[in-house]
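Next up: a single chain in structure tokens, the form predicted alone.
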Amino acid sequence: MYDLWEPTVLGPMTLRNRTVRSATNEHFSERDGALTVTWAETQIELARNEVGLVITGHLAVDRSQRADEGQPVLDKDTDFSLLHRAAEGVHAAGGCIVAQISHTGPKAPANVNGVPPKSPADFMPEELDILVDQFTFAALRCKEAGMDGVQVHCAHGYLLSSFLNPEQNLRTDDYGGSLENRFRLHARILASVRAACGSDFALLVKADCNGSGNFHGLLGLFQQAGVDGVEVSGVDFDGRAGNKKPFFLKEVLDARTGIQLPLILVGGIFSRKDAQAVLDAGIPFVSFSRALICQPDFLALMKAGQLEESPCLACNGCYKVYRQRPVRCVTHGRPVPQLKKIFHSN
């Protein structure tokens, strides 16, 4: 139905192909969450190697709730010249770039932040107002820096994912109970970002297909909220080590009836064959993560006909190897300069 390399549109963005780099924590910040030149150059390197849409690793909207010491922060103290550098370089390379913005919530380690993590029940109503403002501020600064849009992270057990999960969201007010209530915070954030940034700024979300109890209903709510596209993952994505087949294709196909939103599938896609199978099933965009950690030029090699499948082991070693030695993939031997700095400061 679709060709991987054909130009296309996603919301207000014109993309050179249907490939997406899924948001992947680069672990290239300073210990205080400051962005680095290496972080910016990583986004540019991906665009130079045929990635159509680069989605950055998640940027924390609240520096007191970071996911780890490698996660950058996007607030009033951020060096926005590096956001601009990334956007300018990606555009010069022919790509588009979207910043993923996130609140870690219950997965925020106290030993990193110095304060306990926050679950849905921990937020007072006025704190939810602050949260909406934090996401909106982050999105506005991304627009000012020249980025093409933002992706609001609603997956993987982070705060907005946990609000949607009936087993994690135990609130008894207007933000708990029914799916519509559990979505209320998301609706407020998305409406605020859209109002602040306008329709010419892409508004994407990343969502779990198996964490809300009603994925079809959730897609319908995102559609009503007017987002430009949904990237589909799952709460158990990190428990599928060794699986090199699309993780959530069946769940997407089962839930998309009546949904007009462009969908992006991520998870377990490591070959041209499987990418094309996703497209042939009617999913218009294919998202890659671990294959691009293993080989930032994976898509360029595939387009040139030099590679049909990624040599990535799908071992999930990239989740922790950077803490053990200064590389980003277990198959890498040459240290990454910024990782070397982080590694030796442990």
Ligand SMILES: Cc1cc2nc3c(=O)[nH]c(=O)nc-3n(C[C@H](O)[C@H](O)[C@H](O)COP(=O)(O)O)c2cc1C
Given for the second form:
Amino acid sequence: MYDLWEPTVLGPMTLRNRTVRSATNEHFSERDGALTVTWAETQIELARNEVGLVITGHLAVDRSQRADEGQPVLDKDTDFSLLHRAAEGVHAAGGCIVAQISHTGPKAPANVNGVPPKSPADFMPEELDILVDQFTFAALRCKEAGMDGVQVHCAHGYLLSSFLNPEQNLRTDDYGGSLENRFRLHARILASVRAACGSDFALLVKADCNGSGNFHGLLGLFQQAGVDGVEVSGVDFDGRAGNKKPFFLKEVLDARTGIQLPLILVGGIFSRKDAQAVLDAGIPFVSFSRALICQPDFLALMKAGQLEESPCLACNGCYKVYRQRPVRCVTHGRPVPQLKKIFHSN
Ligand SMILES: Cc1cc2nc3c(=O)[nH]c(=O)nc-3n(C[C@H](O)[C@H](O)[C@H](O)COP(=O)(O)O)c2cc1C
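Could the form predicted together with the ligand be shown next, to go alongside the form predicted alone?
Every chain and every other molecule in the complex is listed next, the one we just looked at coming first.
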């Protein structure tokens, strides 16, 4: 069926292969959320090592609700020249780049932001309008900076994930209740981004296969909203330490009947064999996170025939250490000394 290394298209993008770097918070901002050269160089390094589509770590559209003190912010105060530097460098290396834009919502730590996290029910109607504007502003800046698109983060318990989740969305207005209502905010954001950025700018989403109660219905709504592709993850994506098998494959296969949208699968894919199994099951794109934390040149080594499986232990140590020291992988990481100043335990 599909070949991992064949050139292909995803929405308006022409990709050199079917590999994706799943959004991975690099934790490389300054303390105030400013992008850094190291952040930009991280994206470029991945593209130089055969990643077809680089998706940046989540960028906060609201600086009062960051996920941690290393998460970059994308708002009117952002220095967009570094977005441009990342886009130019990735393109020069033969890759495409999409910025993941996100609102942390219920997972935003008060000790980082100085204000409590916000859940769906905490948003007044006029604040929902502001949210639509924040996502649209961020997407437009990415377009102006030369990025190929954005991925709206609708997964992992962050704000747009929790709006979809009937247990977390307790609103009683038009934005709560039925799946269509819980999707209303997403529909507005996606329509607004599309109207602002046009159809030559990729509009992707990352979504949970297991948070909304009706994943097939959710895929249908994304399709109706006109997105260019859906990356499939799950709310419990980080609860499977040691599992080196594509852990959401069954859910995506069960839900995709009648869905024409290109799907990207992430989670537990660490080897050539499993990447091919995903492609053979009819999923056209394969996404990697921890394998590329462990070895940014993982895909280059695989393509060169020097590696069949990532040495990543899937231990999830990278979730814990990355907030405390500039070594991403507990077993294979490389220090980034110039960033030491921004790393404090939190
Ligand atoms: C350190 C770290 C940071 C992450 N940051 C993000 C992020 O910014 N946005 C996102 O959607 N997922 C994020 N993820 C989740 C990954 O994109 C991916 O969904 C998950 O790690 C499972 O894929 P894997 O088995 O290939 O690692 C992160 C994962 C790790 C380990």
